[in-house]
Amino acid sequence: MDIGGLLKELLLEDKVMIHFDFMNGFFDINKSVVITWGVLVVLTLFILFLTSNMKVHNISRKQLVAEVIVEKLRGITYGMLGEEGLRYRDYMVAVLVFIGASNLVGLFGLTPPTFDLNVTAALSLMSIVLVEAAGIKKKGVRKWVKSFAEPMAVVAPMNVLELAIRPLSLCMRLFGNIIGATVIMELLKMAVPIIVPAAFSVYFDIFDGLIQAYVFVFLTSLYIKEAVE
């Protein structure tokens, strides 16, 4: 099978996990939705485990691990957002953890939710809505509208167009990298013994997956930082 055929097969694979024989599949539930909820359940249980029985004094090792994880993640996003964007730090931590965890499910033979364009599009739209809301909160509606005409009125159409380009860029960058890694892994599985794909899986499912989560959060944080300056 050539690359074009493989890509077509991947994109057109049956994405439905739960089928309801009603209204021509209108209520079907896709794999990405089920896996997304699975990721959220696992993360929730993990957080509840780490944060149970927390104390102010004589803290347990479990609480210490939880506090270290939170401080490290907050430190990462604070470095991206700066002082002005501090209020959005925890949201960006949540996005970073969710995308990172979603990309790691490939280690268990599951298709990452970010392989679905609907998921990456939703994440991108949420990010851009937050960016513009941050700008409006900081500047007010009038100054926010006027900012599109800076540094001169002639560039206003380009600045407005950027509102559409930014979410599209975030969406396609994340989706493109995930699908690219999936295609490479499928080609390796067909061409070489299983040991080699297993080794490359460590890179694509762990390192590359976490890097893509970081890049998505970094760009969103950069946009927020620009909006609140």
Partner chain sequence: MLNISVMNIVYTVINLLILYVVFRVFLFKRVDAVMSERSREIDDSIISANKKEQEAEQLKEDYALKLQNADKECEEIVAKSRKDGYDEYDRIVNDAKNKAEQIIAEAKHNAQVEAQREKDAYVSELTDLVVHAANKIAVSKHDEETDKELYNKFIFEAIEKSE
Second form
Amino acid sequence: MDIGGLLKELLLEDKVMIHFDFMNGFFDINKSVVITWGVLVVLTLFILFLTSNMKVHNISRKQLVAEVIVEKLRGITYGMLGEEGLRYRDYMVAVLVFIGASNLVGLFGLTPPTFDLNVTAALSLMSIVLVEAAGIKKKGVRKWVKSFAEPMAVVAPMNVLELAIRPLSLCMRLFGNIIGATVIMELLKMAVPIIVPAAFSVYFDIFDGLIQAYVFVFLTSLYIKEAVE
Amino acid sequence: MDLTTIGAAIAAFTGIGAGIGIGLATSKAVDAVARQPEADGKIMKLLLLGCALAEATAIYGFVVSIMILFASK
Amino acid sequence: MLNISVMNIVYTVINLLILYVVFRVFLFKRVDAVMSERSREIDDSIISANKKEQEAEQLKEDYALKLQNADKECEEIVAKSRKDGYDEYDRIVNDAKNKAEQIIAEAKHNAQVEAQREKDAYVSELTDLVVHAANKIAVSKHDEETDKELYNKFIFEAIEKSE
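How about the form predicted together with its partner chain, since we already have the form predicted on its own?
And the full complex, kicking off with our chain again.
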């Protein structure tokens, strides 16, 4: 068994899928982004299927499913955001579904988009921008700037540092979890090719993926809640 | 055997902290559920979050060791 | 494996925003529209139900009022009919009285006529008797004794007849 070779192949593979010749490959599109497009298309088609032909009375089964999904997802994000951050719950639902679906892609034998650091970096970047934007929108710029010196002026550097630490931690947590799960799954597949990987895939691909999506959204919601208080 | 391998192994020691943290969180959660079985939904949520946060340190260690092994080359 | 490419981050951000827009436009907006429509309908039906209840209440009051009026009317009718009944009774009684008086008068008249007739008959009989007695007296031989007897007989006969 060539574990080193497998890991090298897995981790050091060229992630670029669509290559543009100009600007020294600056506009190259990664494989993860292409898979994200696929996830996007599937989700959009699914939503269009669910919400087509909506009625007020005598609802069909798929409309019931759509309503239940909306209620559940909004319930989850509402529970995390609270009354103050109500307006951000739809975005949180979108992120939750996006990360969850991305992590579940591993079930179909593809590498999850979150396996790529760029995707998780983008997600955490969006999160921190949203958190700070929510803070500014709620408090106004002056109060927002002042809030860095709370509860004491001494901790201001720490608070500023948190601006970088929070997204880094979000990004690395998601990325590390997915990379760990994927590596372990690959090693398992190499060691025992049948049956056992399927059982472990339930944990690593489904449970861990969804938990990480939940944690990501939970932490972002927590930050937003803290920012708008 | 070069020193990078040892460095990667040391980075994997972060798992100790994560294990202790998750163990503590779980034991407290079990205590809490035993004391207040009706609040198990809330406790479960908090436990999950705490575990994910504690686990993050192990994940950082893992990422670091992977970086030491592969990104340095 | 840790190489960051700015464009890929941008691509992912764009993807995420697209997904957010898709969620907003195709899922939340549609479901919200249906739900708000439904809640509006529920509100409407509650309002109309309240209105109907009020109407029913109003109707009930009207009916109660009418019922009261009907009671009054009923009493009036009863009183009127009672009065009518008394009038009729009086009329009938008066009629009967009149008739009875008439009958009594008639009967009196009849009785008078009858009495007159009887008197007449008695007088004629008495006359006959007197004539007869005179005849007898005229025919028979008469002395004081027989005269007395005759007078007595005559008086007796007259008393007998008159009785």
